[in-house]
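Next up: a single chain in structure tokens, the form predicted on its own.
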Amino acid sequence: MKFRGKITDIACLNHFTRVVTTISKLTKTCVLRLTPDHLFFILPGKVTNGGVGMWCQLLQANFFQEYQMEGVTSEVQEICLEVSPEPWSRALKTVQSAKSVKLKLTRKHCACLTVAAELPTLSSVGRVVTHDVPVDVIPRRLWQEFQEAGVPDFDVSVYLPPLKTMKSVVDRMKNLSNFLVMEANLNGDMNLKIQTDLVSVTTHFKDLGNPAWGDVSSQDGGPSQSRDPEVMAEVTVDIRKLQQFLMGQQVNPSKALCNIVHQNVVHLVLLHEDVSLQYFIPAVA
């Protein structure tokens, strides 16, 4: 079982830890799952039990200038490892001018992911710098928790508005409650309310627009064409989770969506051209 990745361009380092960064402010703790072609961040949340879950897909050829990987058997070429994503950041924060950082699995004085960065120096002699981040490596019996959960049988798709406007309302009513009721349409309205004994405020998005499976039929996920665009779906949330995840947004995506299961769950997107992000908020019971 082994793992070894080096980035050498400057930009890639960049984006990755953007990446990384994103993750943290989302989980203290979460899978890695290294394939020949991906590396995966899961959060196997139990959706059910009112726990958040995430989902981040990175194809390793945009990011990597070298990469090797070996799983646990010739046949299972998978590694899954359970990693505090914070030091990690940390340690990538620390080496954004380095001439190559390279990413291994070690063992020091347990499971090691090692970035070990190469600075420009004015001599001869180079300088490398070192960061241990301890890592759990995670038995074969326990990797049927870490599929990918699939796209939702969802009510509405609706695309969102501008991640920066949003967080910026959120924030604003986090101060008057704790629970927020997203919804949305396939006309591609969305409101975002919050109701108490004392106040009721409702911020309104139109014309956002709905992706394209949200005219399809239900058959890969999407709404049925028999809903009336008119009609909202609903779910009432955790307005902490919510702004957890727009305070953590570093990724900066081309796209960005909602996918809402009527009372049940809010499943967000977002899609970059060399990573996606999928967020799953349970309804509050």
Contents of the next structure:
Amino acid sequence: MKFRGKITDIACLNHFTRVVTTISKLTKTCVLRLTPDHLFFILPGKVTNGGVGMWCQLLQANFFQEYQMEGVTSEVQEICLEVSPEPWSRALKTVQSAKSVKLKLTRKHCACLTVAAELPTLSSVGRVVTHDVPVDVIPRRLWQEFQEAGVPDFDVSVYLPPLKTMKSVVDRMKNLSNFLVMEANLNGDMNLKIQTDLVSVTTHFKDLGNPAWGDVSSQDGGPSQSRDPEVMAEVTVDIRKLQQFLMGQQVNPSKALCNIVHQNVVHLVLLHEDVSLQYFIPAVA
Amino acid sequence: VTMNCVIEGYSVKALGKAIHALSRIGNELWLDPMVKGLALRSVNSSHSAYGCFLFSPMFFQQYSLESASKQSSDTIKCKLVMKSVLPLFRCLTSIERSVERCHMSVSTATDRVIIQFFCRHGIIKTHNIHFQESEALQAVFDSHLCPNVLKAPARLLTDMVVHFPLFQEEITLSITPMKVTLRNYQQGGKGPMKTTFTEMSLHPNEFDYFQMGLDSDITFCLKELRGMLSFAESRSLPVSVYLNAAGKPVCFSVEDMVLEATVLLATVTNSDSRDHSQPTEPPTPKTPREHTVIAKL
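Show the same protein again, this time as the form predicted together with its partner chain rather than the form predicted on its own.
The next block holds the full complex; its first chain is the one shown before.
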């Protein structure tokens, strides 16, 4: 099992650091799955993390100038590690000015993901920094948990309003209630609602637009054919989970949408140029 | 005995930064007005970290020391609780913006330190702080006896320590003729929680001055040093580092025409061997920080 990646382009380093930092804001630990073409940050939706699931996919060629890996066996070209993104993000943040940053799987006192950077200096000899971030190798027998959940059979798919706006709305609503209702319809309308004994607040978003999934979604050619565009699909979620998702976002995605399975789950999808992030928030029981 | 001084607006920030740096070291602040200037000192509870900022009379717009009697050996030795003083200088940006000058006076007669901020719009803020008479705080350190001396702009040292998280307590500094290395020090077995091991190294020629008498490997508390580094960087001062063998204190000092600042830190005795890949087993757990008493009261 081997992994070695090198980033020499400063924009790639910056971008990669921002991805890791975003992940670190969403979860304390996650699975890092490495394949010859991709890196995945995975949080399988389990009761232990409140049912929240996350799937983040990166095309390695968009970030690394050099990338070599050997999987657990010669047939299985994959490596799965349990990582703590926070120390990793901290390590990357300190080397933003580096001439080159190498990421490699090493074995020190335990398995580590080592960040090794060469920093610029006026001297003839460079400055070298290494951060050995401990990781756990995940045995193959547990890998079936880390398959892509896929797009759920949703009732409504809608584009999200600007994340910043959503965040400021949710931040304020959090002061009033622990639960928030997210609802949307095929007319491009979305509402965020909270209701308590004393007060109810609704923020309305209009003309958001609905993504055309076409044949991609379900076998009957998509829910849009039979569904009344005015009818809302709604999910009641723990407001802190939505807030955590919004807090982590640092860059405006090129596409941001949300698939709602009525009374079941909210599936948030953010697409950047070379990174896609999916986040599942289950309905409150 | 009384001391009276006036500090011009832009220098109040420097005084504030010195107090910030000392607050990272100890919970008490010693004020020692002397003929050669006003010294502010602090020491931590285990006496393993000591800081001293000496402001010469030239730093002040006015500086006077008066003795009731003619005995020049009469001095004021006053000790304040850091918590009473730090809040006055908490927000340096607002001090910079609004304080025009600061008057400080210490009087043994009243056991009070009076700090007055003369601010814009005619506002005067007066603070009376009670002090305890105390023996002066003294630290023993002879930099001439140090075999290893490094000197570098504060920026370089800041760039070295930036790689370590703010919660990192202790770090190990190793110097050889070919390499200067800084790495985090892990005390004892951390159990199931595995921590990141960070190491950074650079070439001695990055230092403005590098004198090596003996290879040394010292472990000291980084947290207590950060305030001083921040002070040095704010005044763009070069920092001199005096190192000795493990177990002997390490000294960091800066100076310019109007002030001198020194931080002395005890170092761990019997530090790990020089061969430093991550140790395969945790080092002797709970080795207390054995140190030389560096400050005497």
